[in-house]
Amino acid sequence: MPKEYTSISRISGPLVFVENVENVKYGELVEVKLSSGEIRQGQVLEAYEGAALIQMFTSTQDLSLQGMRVKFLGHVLEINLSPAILGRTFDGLGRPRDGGPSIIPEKKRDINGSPINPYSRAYPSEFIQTGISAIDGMNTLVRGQKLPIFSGAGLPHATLAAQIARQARLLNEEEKFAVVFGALGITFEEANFFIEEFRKTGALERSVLFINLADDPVIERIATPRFVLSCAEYLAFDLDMHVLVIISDMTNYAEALREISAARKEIPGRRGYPGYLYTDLATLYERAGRIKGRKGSITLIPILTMPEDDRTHPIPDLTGYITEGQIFLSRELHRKGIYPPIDVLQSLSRLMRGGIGEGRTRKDHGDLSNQLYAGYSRGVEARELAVVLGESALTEEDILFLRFAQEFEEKFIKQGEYENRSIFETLDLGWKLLRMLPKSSLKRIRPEYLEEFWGRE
């Protein structure tokens, strides 16, 4: 039986003190009863001997040290999880906010999990189509794969997220597939966005919600990652479905991480985050990717904006480390008008390789992303050299990589919101731009395939 305490000591801002307690648990659930017999919930940040720290889910500003109490519940949070959760929209800690039913379990699971054993992972190899040409052909996205946006303020993240969870799914349509989709520290014109994008365009079906506001506690944030990602091992491991996680805005997520710090009076680390971001990070995406004899996958796609387009910021530097390459959102090319405006030169995705060819999408892919690769990365630097020169100064062969760099960006990469390429649309568009160059030029494309696709219409 859960006891009740009356020995709270001070409330600092979003956090109470209690003293005197016994067995309280780090993470540990907690009821705090309001002399008005209003009851609110916490979460236990941290427990020493005889004392435990409890922050609120939300706000503290009209509590009093007098008549309240305070009730540790023995469990920490957990998620309800059944198949009836596809097709909902719930808040940043699971409760449902489409005025839908709660959910009744078939299972209750601790949010917080654990990372997959590297010993028990299956390397990436399949691949998932986003309908998107600069992702498809360009930085391929692997079932099991970790791949981060890396954005800016102003630039259309959210419209890209949004594109890719309606869009993304397998080639093998027999295979079960779902979206979870977890919002971060968003408006209410947001999430609006988001939900009405999911349900006009029947996305919602296969797909999970949930939407953390901006004005929503600190540690709901936190939260929040935790109750997506559980969802998502739910589908994937137990229902043996293939999971497409999309978390938007990871930089939401470690503002409020360093905003808990700040109040438990820890040291600061880089910028103020504290010492432990790098680790607390790696336990949200290392949950991500294949587990061998498993038949369901969780690919895994954060969105982070990079404060003052810094990508040496803490929050894209660590994301970098723990995941398996990065797409990189252009300013340059947002202010051309291109949308998506993926920037394919400084984008990677590290486990291409393994999903992409014969068998997976088509022979000649690997060959193709490195010519055009090549051709645009000529032609950017011959553009670089006209606006220092002019362009009088270029040479022929110049002139026609610049040419071939604006109608790459004008066809290949900027395509429509609701524009949903296949990969075979997508490589066929690529080899109709590579003959706008001379065949001789073509030296990254293996001969017998040069021979095969370079006529083909």
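Rigid core: the largest C-alpha set superposing within 1.5 Å between the two forms. Positions refer to the first chain, counted from 1. Given the structure is predicted, the values throughout are model-derived calculations rather than measurements. First, how it differs from the form predicted together with its partner chain.
- The two forms, fitted on the rigid core, differ between the two forms by less than 2 Å at the CA of R221.
- After superposition on the rigid core, displacement of the C-alpha of G131 between the two forms amounts to 2 Å or more.
- Core-superposed comparison between the two forms: the Cα of T299 travels less than 2 Å.
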Given for the second form:
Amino acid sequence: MPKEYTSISRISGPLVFVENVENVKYGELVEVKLSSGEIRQGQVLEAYEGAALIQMFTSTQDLSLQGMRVKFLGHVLEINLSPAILGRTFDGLGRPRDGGPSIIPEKKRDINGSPINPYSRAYPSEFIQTGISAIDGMNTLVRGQKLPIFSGAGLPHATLAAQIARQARLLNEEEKFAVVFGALGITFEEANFFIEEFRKTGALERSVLFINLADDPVIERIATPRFVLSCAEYLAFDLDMHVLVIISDMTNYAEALREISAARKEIPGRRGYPGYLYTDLATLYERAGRIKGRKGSITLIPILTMPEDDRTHPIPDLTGYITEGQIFLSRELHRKGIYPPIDVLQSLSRLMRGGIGEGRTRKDHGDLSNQLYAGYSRGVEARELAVVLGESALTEEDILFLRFAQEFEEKFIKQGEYENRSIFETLDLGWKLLRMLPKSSLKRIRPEYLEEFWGRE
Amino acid sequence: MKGKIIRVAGPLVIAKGLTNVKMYEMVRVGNLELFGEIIGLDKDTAAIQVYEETQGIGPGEPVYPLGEPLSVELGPGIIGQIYDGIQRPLTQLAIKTGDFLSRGLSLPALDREKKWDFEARVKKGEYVEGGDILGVVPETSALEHRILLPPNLKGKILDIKSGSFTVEETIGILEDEKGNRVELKLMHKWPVRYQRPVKEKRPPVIPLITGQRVLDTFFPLVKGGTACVPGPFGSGKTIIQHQLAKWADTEVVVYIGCGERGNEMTEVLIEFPELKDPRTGKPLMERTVLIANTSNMPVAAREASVFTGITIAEYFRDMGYHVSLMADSTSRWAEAMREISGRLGEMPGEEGYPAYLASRIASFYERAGLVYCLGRDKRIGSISIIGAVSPPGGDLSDPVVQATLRVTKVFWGLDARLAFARHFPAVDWLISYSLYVEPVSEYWRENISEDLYELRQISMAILQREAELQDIVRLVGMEALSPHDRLILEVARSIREDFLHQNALHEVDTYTSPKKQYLMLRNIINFYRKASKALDSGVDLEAILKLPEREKISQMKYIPEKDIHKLEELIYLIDRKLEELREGIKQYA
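Can you return the structure of this protein in the form predicted together with its partner chain rather than the form predicted on its own?
Now the full complex is given, and it begins with the chain already shown.
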């Protein structure tokens, strides 16, 4: 039976300082019992000889220096795992939220996980068809990739994420994903949108949901994504499932981290975020992937909203340095009524090359997408010029590129929320649009492919 | 004598009761015996940075000093390995402990069982000094591993024999100057924070050929030089680093993945054994050493990984090899320093980085260079360092970028806008520079062509002019330009798209020999010169631009090296076509 202490000497923000304690371990889970009998959880943030600094996961409201009992549990925060976890909904600290019973654990895991040995990783290279041209054609998603959606307030990132979850499948295979969804400080409505979406498509029984809403305790959000990913690791690497993880919204997570850092009076980095934000985000994102010799995979789609649509803000910036690309949503396209409003120029999939080409999608895929990029980019440049000087200032060729960019947005990027295009439809559509341009300007496509596909209708 | 932990805060542990320990001495921390290093001493307390996750460690647990600083093991068996930041072999760890990294593991960096064939090159009775080659081991088919007398030894060989040895067995006996008998082995240890000594540093002048056109021809690096590659995310830093690791004409490549993605190391591990070195025809893995401390691995080991890598590079340089070292990314290394410094409560400098950031960065890059190695035979060796920097938001005023630029001589600035248009390598030709252009131009004159330097200068001038003209076009439109200026815009486009743009994924385009680079650039500039002449004689610009032969210029990059003569022929074809246009004008007149 662990000892209980009453010697709390300081409370500040989410932090509690306890004195005269013995044998405290760094990272250990702590239970604080209020005089009302309520129990709240926290973890040891710093362990001193005879003292400990505790970070509470829930609010410190009603905590006082007297009458409280602090218990160190001797282990870190753990998640209970068993196959029965599928179809369940939990709160941000892994407690059932759906009225069901607690999970009887087959396994208990430290929610922080352990880093995958880089040598043991398998390189992600299985093409996932999302049915969305701007992703499949231009920023291909592969199994085991971490590909965030960079969004902004008011943009349809939830709709897009739901469409990906609904349509994603391997080529030539009807196999479906298990979905683990983490809600971090989003509104009830947004969380409900996802839950309803999963219910409608029958995905709910293959899903696990961890929900921390906007009015739930902020600090709890530090633990929530770790529950999500530990659960995903279990499903993927113990139960051999292909897991799609959607976490929304990482911006709220980073803000919770900043709150703790500020309470600890640490030296702030950019915009007040702690200097270790990069490392901290990496310990989450890097848990996605594939492992040699194991069947399952974790594909991670975190959603984050960029404050003021600024991609140089520390959260998108550091995320982009860790993840394998990004899907970038554009307010301008959204205003034009284009769904999904994916700015393909600012989007990127680093693992695309491994997932496309002969035997995976089609041999011309790489060159075609490079050419579409180059053409669209030139068209957008021409359009900017035309805004200032009028179309008459453009050369003949530039006008062609401008028209191409227009069509590319209207026909290629734009599609319905329930429109599911096969990769071949997407590629053929790309070729159709390229035929608007002079053949000699298509320098990114190797001559033999140009010969083969140019004349094909 | 063991110490006791009194405080744990993330990767920083404070212990007391450690007497007689030195700064940067290695310790093992807690009941799990995690690896750590002493980074501060204050009376009887010591600050320790721990290379592993400290969760579950608490006050009262023991700390054991190891009596030596963080050192690497140097000897046969390093090549082809993948190590973590403190030289633990990740391959063996995976076999021993599974797919996830657990803590407190210690495995020797070099295989203790494996026998190596050693062939002695010195004789009994010979006097040798530090750095002399005692003998060789054929480590891989691509690399002869030269066994050197460790730098700090000197004396007479009492015994030495060829044969089959493990790294710990005695291959010979040395009598040092004081008359002590020293056992010689295939391996020795070296502390990573100490530079390995050399006889003499030399100014570097030989270009490092990378097969990347924008680098070799526009902003060349030399063997023994240093380069800085900053850029925002998605601008292709890692692809450039990978391309250099693949194609740089050095005998050994040390690749440090410092705080980056795990899958990038996997990619190297999968790809390199398959790829052949264009010069030796051997698998690239047979000349490569990988240090992987990915972003989710403990932060303190990330700080050490850069020193581990450079020490291994120095070891191969001392054998008389040209070594290139890629560090991706030094920003993560600097952030690791910042994190530890912050937890130590040090007074921060710029952006929270410690005040010694610049000097630490300088001390790393200064370990590059072209040198005469230790030893009596005046071997030449070199280390070239290419450091990627990941500034927040791509902002070049970042302290890590600025501190790096002060000590490196080549700057390959990557631009997000080029990357958005999928112009790769996204090296911005207007802001990048190389201070080695002049020394390298000597080499070009002797080995490639008289006029390559001139062609480069003209191309740079055209690109510069293009930037100015584009400003004008943005204000008043294309019509305002003279036909000659419009030709410049077209030629600049051709330089950008047909020469500077290079597809790393295309089997031919991924590597271009210096000779082919020269011919490509010559054809573009020749077109420019002849077209200007034609314009002067009154030929219509549209007629010139519509020449179908221009398409051949855009296809030059896809012509394999064996058909390089086609590029020689192209120049005459274009000359003839432009001449025909001029003739046409004359007849008309």
